[in-house]
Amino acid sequence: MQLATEYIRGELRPFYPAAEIEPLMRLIFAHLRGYGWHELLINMDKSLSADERLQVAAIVSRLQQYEPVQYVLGATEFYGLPFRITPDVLIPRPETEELVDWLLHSPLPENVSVLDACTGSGCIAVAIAKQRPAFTVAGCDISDAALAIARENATKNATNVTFFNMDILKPAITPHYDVIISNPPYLTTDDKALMPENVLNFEPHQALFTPSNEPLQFYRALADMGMTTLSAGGCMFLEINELYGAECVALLRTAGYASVELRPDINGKPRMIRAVAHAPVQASLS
């Protein structure tokens, strides 16, 4: 193990800062042997098998190409749950956990129905279903490959989530939901020039980008869908581009939402919106 850790550090040192190499090494050995950091420390002198050495070399080679470690290992964690990740889906991020947390800590009834639009890996839908088993949770996406990963993640985490294919720009949906939550594509094609290569070269562009001349097209579609699909007093939770917070708020108000709240993320950036559809009935969700 000692030689393996030295090998990893040496091979990655020309490509990553030291502060990034140590977490990468922890993830590698958690993947190989299920080790946490403490277990890694106390097992430093244990040697790797020939198969493990080959796996480490293959992992290091891919990391040297700046491929995200989540894709290299095929796994990540979201809201404390394990998820399978492939290049067919976006890598779940902490900001999206904040959106899920907002929904889970909102005053919702115990048996609401929730739609996760643009579900990708299913991380949002699965996390909600795991935390609120009484909720009826569904997820939709335009990508069949992403939906296959989402279904696998629902099974992995022992949750009951229904997934279906739908393009939210051309929605064909009849069920009424109490909540719609979405992390849609919100980066414009102009943003590509500013993006790090490990995102631009590996994550699915269909899930990342919207045309620069239509930066809010997915939010407009979601707003329209919500006004026809959400129950009275139902609400929508959206992750947004921090550059378009005011525009998204204005769009939702113009669409007829009764209450629109813009909230900053942990870094103080305006990244989340909750909007209430129609006039709330009985117990208010606003």
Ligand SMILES: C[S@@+](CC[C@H](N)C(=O)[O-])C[C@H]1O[C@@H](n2cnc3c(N)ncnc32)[C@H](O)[C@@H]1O
Contents of the next structure:
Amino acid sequence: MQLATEYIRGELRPFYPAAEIEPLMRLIFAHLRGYGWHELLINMDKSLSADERLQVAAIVSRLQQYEPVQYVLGATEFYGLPFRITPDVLIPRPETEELVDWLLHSPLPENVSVLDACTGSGCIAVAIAKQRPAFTVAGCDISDAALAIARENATKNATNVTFFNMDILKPAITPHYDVIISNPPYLTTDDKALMPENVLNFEPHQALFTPSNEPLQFYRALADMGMTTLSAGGCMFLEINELYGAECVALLRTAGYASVELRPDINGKPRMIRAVAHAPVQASLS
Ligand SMILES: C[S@@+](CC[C@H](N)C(=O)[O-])C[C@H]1O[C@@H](n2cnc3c(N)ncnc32)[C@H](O)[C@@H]1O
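For the form predicted together with this ligand instead of the form predicted alone, what are the coordinates?
Entire complex below, previous chain first.
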């Protein structure tokens, strides 16, 4: 009987480079059997049950359409935590983990309130709540379908996060927050030509593109919202398009933010900003 590994390699070879097939195979086996890395090495070449063979065939057929593996398996990891993922939510990216890391390593008081604006799968909000149980964490999004997944992810990770529907472009009056963090939509139709097909064909366009087709639309809205919603000394953490770092910094300074800091990601691209809202009243960020 043909081994599962041979079958998967053979089916995916015409579609993916060999270097991508091995990690895909590991994810498939981890999904099917809950294997960790070590068990995988020992057991990967065992044959599959009839039911597992059917599951593998279905997975392989979706991968052959270039559907992202996170949607095929309905799962991913973010900041070391498991997340359920469906086509209603953006697949969390490693750059966003870096933004979360910046917040977690910033000198904030012990019990701040945090809003994750444009929360999607809830990955940012849930990761922060898990790492800082004393924080009060909320997440908002315009998509009810995304909010349902975010709520599932909060439960899955035993965290306490409040999720609510809000259009960031027409914000209702919100309570004060000490911190706003956001990875909003920032792409325009001009970016489409450079985007991989699997992103364009499978990820939700509402999560990727701005409705006005203007790259800074959400940053303007978030900057204004922060100036009315953030407590004195509170701060904003934003993931940005690497092409608009200077523009985002200028926009935040013009809106009245102090200490606007642009930071590169692990690949050296300017991908995130921390900005402090007006006069700090307590020792936090300068
Ligand atoms: C780039 S995704 C980020 C998702 C998640 N925070 C992450 O980093 O993986 C942007 C999110 O913004 C939401 N969104 C789009 N337009 C919005 C609006 N006007 N108000 C609030 N959320 C919006 C989308 O539904 C999507 O979940």
